[in-house]
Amino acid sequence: MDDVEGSDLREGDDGGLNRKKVKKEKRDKDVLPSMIKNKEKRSAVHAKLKHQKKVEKRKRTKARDAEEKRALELGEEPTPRKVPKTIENTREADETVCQPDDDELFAGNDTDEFSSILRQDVTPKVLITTCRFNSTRGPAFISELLSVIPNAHYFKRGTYDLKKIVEYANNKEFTSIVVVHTNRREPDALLIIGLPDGPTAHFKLSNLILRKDIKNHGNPTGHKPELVLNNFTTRIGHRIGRLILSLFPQDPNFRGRRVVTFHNQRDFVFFRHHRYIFETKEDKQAQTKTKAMKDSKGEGISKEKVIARLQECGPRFTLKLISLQHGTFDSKGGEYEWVHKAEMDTSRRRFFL
């Protein structure tokens, strides 16, 4: 009798402990790490929650891979994977996005300001200058721009007004002017003026990294580079893309293996300059027991594999369009095609280029 009563008490104690443990786990689950004032406890709870999420994600991935493998073995169609939502694929609808069947757009390309250069009727010739108050990093950035843009020439600004420089460049048959603006010893803006009739694009320049600061950088050659422009999809973006194209010759030297990239993402234009090379490597297959998979010497069959290698030449920087103006630069009476204003930033999913 005593043994029965003792066993009942032990079972009751275990049940009470289990109930207490469940309540404690529920209470810990409801408490957020931000609600814990002790720093060490807060860090421990946060690390525990992070580990639990990682374990659950790994379990889900394994289960999904096993289900896909089973479906392929049975010859069934695997369950389609969910596409994660990003700012890019949830972008707000824009009426100005260019369509491939837009005849009006292609007709305008044949008559715009850049058509003569892009048809290779005129060779691009670029004048690069600075603002009136230059800085230490300004000349270094300009020297690297000169190595990026073929047929570019640097002229000191001095005290000349920008309208006088535009007039001089027109007389000397330049096709574009690039003005590097500096503030507090750091280049912070870029002005690109198309000649002779414009347009003028004003960019904010940020995240500048010069060639000497890039690890394992390469030195560019004198070959004309290949151009890659990505995601300039709207009417304004299409126009900006053609303005950038007009700075470079349209007959690249592919033997030089130089490539200049302007990648637009969320209205930020990222500039990169690389050299590339193709290499062939031997990919040795595992030896099999069958005689058919062996050569006469009994060695594994080697297979050549082509890989591409990149080496960044620099510089590296980011542009953001501030305004696009009709004609050449005119700060007072200029007519603007597009101007970025603070009230336009109403949504993170609204883009203009």
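Positions refer to the first chain, counted from 1. For the two forms, the rigid core is made up of the largest set of C-alpha atoms that agree within 1.5 Å on superposition. Source: prediction; values computed, not measured. What changes on going to the form predicted in complex with the partner chain:
Comparing the forms between these two forms, the C-alpha position of R70 differs by 2 angstroms or more, with the core used for superposition.
Residue displacement note: A44 has its CA displaced by at least 2 Å between these two forms (rigid core superposed).
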Given for the second form:
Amino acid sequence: MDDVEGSDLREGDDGGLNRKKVKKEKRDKDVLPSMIKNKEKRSAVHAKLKHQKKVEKRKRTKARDAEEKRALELGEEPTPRKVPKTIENTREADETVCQPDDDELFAGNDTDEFSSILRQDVTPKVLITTCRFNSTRGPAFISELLSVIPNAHYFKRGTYDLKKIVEYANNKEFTSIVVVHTNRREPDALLIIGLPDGPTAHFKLSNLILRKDIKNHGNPTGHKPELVLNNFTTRIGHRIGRLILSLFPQDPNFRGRRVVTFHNQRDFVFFRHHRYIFETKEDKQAQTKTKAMKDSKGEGISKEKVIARLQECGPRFTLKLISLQHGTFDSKGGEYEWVHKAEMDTSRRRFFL
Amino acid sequence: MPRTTTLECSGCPPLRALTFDVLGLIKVVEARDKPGEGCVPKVVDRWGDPDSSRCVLAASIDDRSSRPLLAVARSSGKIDLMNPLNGQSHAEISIGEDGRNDDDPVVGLHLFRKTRTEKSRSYTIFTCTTKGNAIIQSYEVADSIEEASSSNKWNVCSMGSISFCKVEANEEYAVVGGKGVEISVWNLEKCLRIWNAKSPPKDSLGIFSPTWFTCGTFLCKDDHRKIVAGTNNHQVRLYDISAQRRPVISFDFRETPIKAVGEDLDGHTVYVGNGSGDLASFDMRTGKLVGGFTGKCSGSIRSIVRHPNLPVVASCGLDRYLRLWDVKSRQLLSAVFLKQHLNGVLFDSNFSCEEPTQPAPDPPVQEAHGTTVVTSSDDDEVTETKKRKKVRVDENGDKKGKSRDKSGKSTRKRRGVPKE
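Go ahead and give the structure of the form predicted in complex with the partner chain, now that the form predicted alone is out.
To see the whole picture, the full complex is given below, headed by that same chain.
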């Protein structure tokens, strides 16, 4: 760009040289850095281009900020900031996304398998068990799950069939079963079974971080946690959300200030467990202002504002739905409501939850 | 820019389908030709209110060009008779005089076409329950009084539970089978078992797989001797009554239980759907796979129906979609999202889209005579339907000349060309 301006300046005095310059310029523009074979040259050109881009970007940001500031001072409406395009907000249109005015959806919700728990007719009671071989991180994870889910009971798996366990849990009036599957001493799958005839969801479990590996972690209290479920939008997502919801009691102790979050993003469900606290803190802006006022007048009132602070208290993991089966666990004769198949992955912008 | 891939749906020929779901709703899906837009099936009507106790278990349609009738079995033990054109309920009957309970739901329902003639206003219904109680019951309509004129009851199995029951096209024979119940063919006139299957021999390891049929159908329209059945351990079997009691052909299909089989019109092709949403067509002369239907179908298939005239197959199931496929190319023509788990689908073969939709004008409701309505049910909640039915019956019975003529004409007009 600078070269172009230079040539413009020099246009008057030397025509021949100018033409040469223009030609060179043209050639430079056509050649992509990746097409240059000499590595030193290539990296130099690339670095130059990159630097240029960076400078331009900084300029643009500065200009935008200045514009915003000007608008603010003039009391005008600042131009709205552009929203970056992400994979999520450019997601493929899906007709199965639940609409808030859908009466059939609510009628379906009223009669589905979880409605009795969600209406608080039944208090949830969860049986947690494992696969047959279970060691190291498995038991540690389960002990943390027990602290997350109220009214959860751990049972040793032994050599019982899962169908037998389902039968047993039905007799003991459990409302769901959670099975933690470990592979090579690392938990890698989670099975959530709704009882007595609820669906069976099979999740892949990854990125498990236990409480002790989280820096500055807190220790949860025995209060009933609050639940946050994010982005379960489609019909199948809605159902999964309700399945997860039915693991927890529906009357949280707000005094306990405990939150369990299931956040769905691009079909991955992220689990987080926090404690929060409201703290009153002096307003920083107010403080600086009062300082200025103090300087000028020698008096001021310090403003206080309430902020929320979070402390994570493990575990942390990610779930991905593999299948949702109609009825309780039946690997051979089961009917699936949803199974992931390779042919469904036609685009990275197609999500199911 | 995001790359989006949309499923290329070429659209389907004009057709009309009825779907039945677990909330007891009946949805009418119609595809009509519109210039410029192509033919995209849409939900045009919804009958009934969402109520899980009215979950549809089975349905049967008599889609003749005049006076079509639709029978729908609900999980509450009632059978609804309605007009498949506008969803108007004719009658609600409960089969068996003893109040039927929840643990014996209906699995098979058939509305006889043969006995329903133009003149006599009677209809015959065949039902079969999980415990094997088969009933053929005729209802007579005479002078606005509806009564069960004759009924035939028998038991089709002594133990186990029935999971499917199909009546052949000529309505002489029915096939039943289920969990722990070998396939048997029954003569409906005499209520006699004419044939029953024998379980296949133990395999090379000496392992006997327990009998568990999940679905089945007659292979051809005019032959009651060939039966195709799907089992819970993902086997498809062909039985030939005239040949032997063991399956003639038996082959595996994928890994999950077969949940639906549907026969083609050509008499040798069957469509097989399983519990994980795979759909494929097989040639039963050789037992070879013709091809699979691929189209992101993710939930168990509950029902497969071939259109009687057009080269279209419909499938529906737990993924809440009604999917329409081309028979020859096996491509997905269209998919309609219907919000609920679907239990069944039926085609209305007399539909043609030339006329604009206009529900058949109902003749004005007149005051009914002082006759009492007799139905086998005595619930309070059905009084309204009873009343409506009474009026309708009345109008049909008494004013047959006028109103019949009018409505008949309008029906014919709306439905276009009758079946050839």
